[in-house]
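Shown next as structure tokens: one chain only, the form predicted on its own.
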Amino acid sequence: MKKLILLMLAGLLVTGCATQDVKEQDKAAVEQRDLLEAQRKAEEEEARRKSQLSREQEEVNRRLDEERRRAAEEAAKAKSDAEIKALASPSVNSSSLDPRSQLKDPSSAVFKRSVYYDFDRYDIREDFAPLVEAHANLLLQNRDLKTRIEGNCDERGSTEYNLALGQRRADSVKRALMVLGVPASRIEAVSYGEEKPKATGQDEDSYAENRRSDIMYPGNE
């Protein structure tokens, strides 16, 4: 009878060990979950937060481009401005100067032959308006005069697009020049698209000086 007492009390007792070592088991397995699901958690965390700051850096960057983009314009224009002003002079209106003195005279208005444009434009601005009828005056002051006006790109855009693009700038100032009194037939309308950069930079300063229209006059340069 003890024997058999004695039995049933060691199989309590390993049944009661047992029980504890699976319980001590679960609760292992249940924190390593935990622990898996917290690190998941700040991984994914972790990426939304890269991607966020990634979003912000390209936004920051963007708006970078554009006010430096604006402010090369801005600067552009105000020297062009600030050039036509300053070559403004009576010389251009005087039909006694040969019209190699007046192209090579830098205080004459028709010093200047350049005409630029806003990016992928090819409408005349306004601020360029004077110095296309500059040159109006000076083709109609020496009938025997001609002209060939010569439109050029930036290097953005396939070379099919920026011819296409330099052609209509060369006929704006043709057309401009023809609306002024001078005969078509003594205008030569032709594009260069980007072959003929004046800069050689991939900035936005060397874009601006890259889209623009020539004024030339074989023969008498």
The other form holds:
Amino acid sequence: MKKLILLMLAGLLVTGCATQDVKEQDKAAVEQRDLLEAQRKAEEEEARRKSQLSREQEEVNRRLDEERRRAAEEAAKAKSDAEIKALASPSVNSSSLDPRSQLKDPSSAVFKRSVYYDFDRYDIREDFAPLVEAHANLLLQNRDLKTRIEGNCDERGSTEYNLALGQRRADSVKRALMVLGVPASRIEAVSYGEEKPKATGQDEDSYAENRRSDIMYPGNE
Amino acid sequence: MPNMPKAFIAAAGRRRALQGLGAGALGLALPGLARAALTIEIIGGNSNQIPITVLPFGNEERYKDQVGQIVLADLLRSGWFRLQDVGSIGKPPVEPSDVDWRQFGTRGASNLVIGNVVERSDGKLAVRFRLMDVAKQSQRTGFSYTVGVEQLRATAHKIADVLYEELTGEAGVFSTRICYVVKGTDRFELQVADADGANSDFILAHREPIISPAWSPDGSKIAYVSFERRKPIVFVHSLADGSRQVLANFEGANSSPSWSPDGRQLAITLTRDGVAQIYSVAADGSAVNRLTNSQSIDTEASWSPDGRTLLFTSDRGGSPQVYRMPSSGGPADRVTFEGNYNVTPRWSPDGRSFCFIQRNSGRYNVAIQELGSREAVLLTDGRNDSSPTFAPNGRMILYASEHNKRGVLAAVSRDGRIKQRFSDTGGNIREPAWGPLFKSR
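Okay, that one was the form predicted on its own. Can I see the form predicted together with its partner chain too?
Okay, now the whole complex, with that chain kicking things off.
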């Protein structure tokens, strides 16, 4: 915008110099003043918007930092708890905090990876909030760990609408993880729509099984 | 050609057109194995069928593709014709002067097709046919084509197109092609076949899903969505040489390609800015432009034949419904009102109506609705019908259905009277798209 105004200005100045008509020159000068005024206002507006944005960003960052700090504290506490536990009972493997073994451990909170949905819905049901939180904690405790959320739908209806719905489902999990402090850069959300059904039956149980987001850890499971 | 009847001379322009078609068909020498042919079963017919008698063409038995048989099969499969059998007649006539008018008249023939295949000195074949009006004892139409032996099948479809148009008043679609996805175990194939299911071959095969194929208006390219890179990306695939390019690969899902009638741009669905929204993109992948601005799913754009308007699916009102908006974007108005699930709108070639998928008591079926009307007419009764696609003459709608728990293709006429089912020997067939009419130059 600024460039455009300067360009117009340059154009006007050239026109102004080229013409011998004083009136025209006056008019050009007035126009030039108006333009300079508009430019100044635009710059002020831009600066105001920027400072507003940066204030908002600061607030977001502050909240995220707070969340991260709390999560780190919790993680540290969980870690020390686990270490105490490990000391108390030698049967517990001290490597249980390794994400790979946690993901493979049937007694671990992150063993389950699937969030299920009602028909044509993409909001995370209350009963799956603890599962999402457990995965958020796993990601917060393992800064190198990346996750891939795969959204799925049952086979009924439109292929393309289901693809869009699957993306909404995957995105809803991604957003929940972000709210819990996991950076967006470590979460990929993709949709498979109705293309990869886990259950192949044509009954409500199969359909329910296929209305699902899977929290995956490529290369770590 | 001193003895050539008038109609044959008039056909010179068409002969050139047919040679053009031959070149196109040769250009379609696709890689891969030949596939099991689909066969079409008619499961309902028009109550008012046109009687037709097609006699074996002279010398047709010398070739693998027997012209008279293919022509007759095409016409009968369309559902608009009934075979008027004339019983045993000895050697079939191939020239008007050979026709025993009284014999055919007493045996009930009214529309009689005769023809022959003559090998020329240069090895090419001259295929001639005539449609005779038995009551008037005269010729209604007739053409001659000079083709190679490998073009006999395509020539037969072309003859069926001429007969169909002469007798029904609408363009025939026997020379068109269709494409669809075959889902096997751990393998998806995008296949292209003749409209009768013959000559099927795959243009893409992958472990990951392929969906939403869409023909370019000139029939030379197919846009589709492939998950081969573990996310949905839109590709444009050139049929002549098998080359392809990425049309859209943005963050999130890239899907639902739909060509504008002039072939210069496509409408696509992207989630790069959040929820699925509709964008336009130039055919070379440049100039991406957002067309919808909602907080809801907007997808499945379909262009009006004049290119001015798009129909699309949106759940902005709480349930997925069909909406309409200018093709450059702008305010949208809702066009479906019955029930709470109306999706996949497809504009009819004449622009007067659209077909779509409607849910009724847990079943998903093809419905049709006139633009400007609020009433949908249900055309099918399957459990889970999807992906409707108009034949380029607008008479039939091809769609994906289920039979014996497998995905099959089926077709229904726009008035719901004619129903056809395509079958294949293996795999689940889905996501059909009917190609355009072959434009003669």
